[in-house]
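The chain that follows stands alone, in the form predicted on its own, written as structure tokens.
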Amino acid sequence: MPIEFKKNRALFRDEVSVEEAEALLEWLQTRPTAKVDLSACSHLHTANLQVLMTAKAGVSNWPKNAELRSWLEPALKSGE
């Protein structure tokens, strides 16, 4: 499972595809203070990025993949 949902944290793993966007949105709508851990994420479909940006989700850990981090960090920090 590319996203593991905990009580107030979502762990993103490997490739997170468009299929996960709806579940992510629903989960974030019920947890406005939730954080996401992107450290193990290697690919994030832009639908999920849009969900994270709209929800203004906090990031607890950025991707270890430097290229992925370089385009996610500016997009997600702008909403903080």
Partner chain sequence: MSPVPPNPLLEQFISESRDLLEASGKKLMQLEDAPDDQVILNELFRCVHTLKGNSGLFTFPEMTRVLHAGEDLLGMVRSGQAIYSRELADRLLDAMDYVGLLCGEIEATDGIDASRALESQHLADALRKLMPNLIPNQDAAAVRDGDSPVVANAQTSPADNPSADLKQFAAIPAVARKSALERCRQGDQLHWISYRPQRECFFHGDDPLNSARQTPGLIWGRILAPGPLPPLSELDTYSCLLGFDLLTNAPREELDQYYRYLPDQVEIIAVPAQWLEKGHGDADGASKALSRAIPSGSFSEDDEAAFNWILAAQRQILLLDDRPAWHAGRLKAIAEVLANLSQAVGETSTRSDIQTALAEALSTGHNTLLLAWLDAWIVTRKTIQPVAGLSWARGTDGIMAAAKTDSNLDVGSATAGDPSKAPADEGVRFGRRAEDSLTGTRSLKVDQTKIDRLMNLIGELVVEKNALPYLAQRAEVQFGSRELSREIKGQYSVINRIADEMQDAIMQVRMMAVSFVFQRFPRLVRDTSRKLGKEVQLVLEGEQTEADKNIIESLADPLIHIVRNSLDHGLESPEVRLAAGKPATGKLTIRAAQEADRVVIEIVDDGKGIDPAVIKQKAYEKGIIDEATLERISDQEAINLIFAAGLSTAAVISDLSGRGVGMDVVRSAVEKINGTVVIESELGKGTSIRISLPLSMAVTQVMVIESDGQLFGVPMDHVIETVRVTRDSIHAIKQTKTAVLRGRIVPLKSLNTLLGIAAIPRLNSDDELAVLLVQAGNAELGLIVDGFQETMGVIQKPFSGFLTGLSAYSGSALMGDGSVLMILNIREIV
Second form
Amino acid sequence: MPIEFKKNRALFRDEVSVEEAEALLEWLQTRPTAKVDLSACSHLHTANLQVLMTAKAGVSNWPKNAELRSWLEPALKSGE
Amino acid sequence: MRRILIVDDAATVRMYHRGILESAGYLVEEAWNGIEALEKALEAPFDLYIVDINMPKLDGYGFLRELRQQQIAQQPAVMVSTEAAAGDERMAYQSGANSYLVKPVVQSQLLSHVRLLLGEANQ
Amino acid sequence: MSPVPPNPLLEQFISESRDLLEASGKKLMQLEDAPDDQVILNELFRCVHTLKGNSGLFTFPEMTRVLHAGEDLLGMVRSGQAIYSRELADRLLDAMDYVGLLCGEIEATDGIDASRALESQHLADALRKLMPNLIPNQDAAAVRDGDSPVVANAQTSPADNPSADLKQFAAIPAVARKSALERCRQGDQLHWISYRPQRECFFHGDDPLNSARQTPGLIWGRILAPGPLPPLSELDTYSCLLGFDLLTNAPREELDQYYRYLPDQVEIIAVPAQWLEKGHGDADGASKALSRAIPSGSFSEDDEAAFNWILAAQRQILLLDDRPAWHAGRLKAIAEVLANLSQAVGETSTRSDIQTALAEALSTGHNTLLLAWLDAWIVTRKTIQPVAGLSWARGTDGIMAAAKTDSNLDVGSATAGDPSKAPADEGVRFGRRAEDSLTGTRSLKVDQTKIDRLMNLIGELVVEKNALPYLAQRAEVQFGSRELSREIKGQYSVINRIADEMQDAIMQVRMMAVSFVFQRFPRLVRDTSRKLGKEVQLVLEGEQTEADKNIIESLADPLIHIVRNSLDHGLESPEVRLAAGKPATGKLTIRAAQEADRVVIEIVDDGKGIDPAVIKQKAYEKGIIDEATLERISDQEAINLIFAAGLSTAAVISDLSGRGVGMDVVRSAVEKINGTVVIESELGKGTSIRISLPLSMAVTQVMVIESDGQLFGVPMDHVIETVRVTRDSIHAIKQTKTAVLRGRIVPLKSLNTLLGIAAIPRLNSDDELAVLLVQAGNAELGLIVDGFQETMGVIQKPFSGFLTGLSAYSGSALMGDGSVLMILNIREIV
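Okay, that was the form predicted on its own. Show me the form predicted in complex with the partner chain next.
What follows is the whole complex; the chain from before opens it.
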């Protein structure tokens, strides 16, 4: 599973595809305080990204991939 | 003295441009819409035209097209707009402008432009 | 506080702003009746556009912000993206009012108080809320700039987005910027890519983030939401809402190749190194390298920018493949510009090359040679590679933006300190020119006091010339010189004619159209009726009717009062109207017309009318009429009681027509300027109020009458006729003397009695009394006097000082022989 949903935290792993976006959206809709852990993520499809941005989801861990992190950090931090 | 025509329906903008240009020693005339500008230009062509876009009766594009269509010497024209919009700029060039500036045009920028378009060497 | 030196440009700005605000208000009103009228809409847009443009010359961000929002909103209405609505009009009117307020503040204090920022933001937000798919001004940077397009419309196509705005370069962090400049120095061409994926791109298998990440030569990139993001509950996962800005050093061909499947979703712009530096503020190697590439002479930074830019623009024009009718002229202008540019850098020999290339382009219809010449020249000049013109225009914007925020650039320093100063204040004189007025409307704005002075002088002349006939008389009677007397009379008639014409001419200058007063009514009626929940159609007629300025000005308050009364008490609510079988929308007509030497203004409504019974009862209750009067008073007389002091007919006094201020105030205001007011009303049908005013109040025609050896003037407005009445035709009814005049019984009063003069009226040799039939309000009255003299035009002066208490007189006038003529105030004495 590219996204592992825990109680109040979602763990992203490797490449997260467009198919995951709907589930992510539903999950976040019911958990306004949920955080995402992106440390193990190497890429996420734009659809997932815009769900995170719209939800202003908090990020508990940034990607280890520095290049990806440099993209995501400004976009997701501004939502906080 | 080089003659410059300011074409703008806003009196404040005309006054502003006139102030800058006259302080640099140019002879300035004003027109407040495209029709008036065209009449003046056909009477005695100017060395340079500074043209606003949005004006009553005949807008800046229309004025330039008419001007460029006349069988007279073709002098440089600068279009000034309040928007940095790509569409407006393309339209300005298409209509016969030689340059496109965004208002408010600061003094040094306007004068650089005018001097170069008039072929004046910088002292 | 030291006086602020007058700034003509600022004065011009305020004055033009006022005109534009007035015009905007008018257009908004007109749009209300014709929301689809594109002509009016365009004019309105232009007014707001010009206002905004003008405000940008100064540092008035509070004003610019509101106007910018207004302009954007109107732009969307114009293009059909937003719908004109009452709310929209309300918000725009609020915004215009606010800008008017700011104008006043600027005029008084030369600046805008910082505390205004919040209000201005609220107003701008309110306007932006009306834009579809747009969010209130979110971008803090844009707020600071005051005039930047704040948000892009998510629905417009990517190509229309001002995505490559140079201001965005400011977002590039220093590290990336440095690295980019480094590569630039090594000879790489930088490109800015604005990538705005289609909404449905996910369905095509696109992953824009992935595409962005894999962009060749990527130096820096960012994710952004060009439009507003919806609430989470409304998010459509499969509709792409994000966009990307990228900076790369890959060659153009490689980028074109990479994005070949998305040509309509990306915009690729070559970025000269200097644009990156502008935002950066410090000059380093790349900028020096650039200036080395620039032609000879002591080019300033602005010159460099302008030179490159103009060059690129000419290239872009040459690349246009349209061939409009003005194509030849356009080419000639380019050739002229190129020749001038080369002359500016000291290469005069190129002119003939350009002429050859031009001739070829004109004859073959191909610009190849001109383009080739231009490109070759660019190469030899080692200028930076010109690109599609887009970035150049944006470039200016970038320069401007950088200059505005970066005060160590000289271009911005003038604006930074003193908000009242124009950007180019130093060393530049902004003189007001005679041509200004000529090039604008062909009219001259003259200070009112100058006209007043002319008026006073002509008044004196008219009076002084009246001394000449007396002089002629003295010449003949006292000095026995008939010839001199005749000559004086001759001269008098000449001076008299000139004075008359002059007076007439000055009067013409003072004439003003009633539209000056009428123009406030659309707004007044609109706001008031809305507040009252009524539907009212306002019809204005004869707005061009003219009258003396003083008359027009003193007309404003009474008219406003009447209109408010009509809206408040006259016109009914839509439900009541429908129940009464009338259309839901009431009609209020304000009509002006000239009738002989008077201006007549009628205010007609089709409301519920005035109930005479209610008035009678009220008047009786308030002790305005006694029981006997209550019995015999006619309906018309009852309605006239509405002008009596202290009568208010509405059951509830609303805040609109003013507490405790009735129509009596209207009457006295009208009468003060020698006007009359008449009311007619039919219960259930409506009310009509008719105000008649002199065209001019400067000269009053009076009839001179004599009583007990004294002369008095009676304004001709009140004089109906002069008659002689034999003593035996005077009858006493009760205590009142009456006579039958023109078939009617008219009460007679002795002027002596009215003025408290003891003498009895003199009879002439035929045993007749001189009776001046006058109109006093709605009543006719015969004034018994001793004799009539001529009528004459006099300049009436109101009393000043303790004399103002003499209500029997409306003023005095100087006669030709230097004596003073007292002008009777007929209404007061009867």
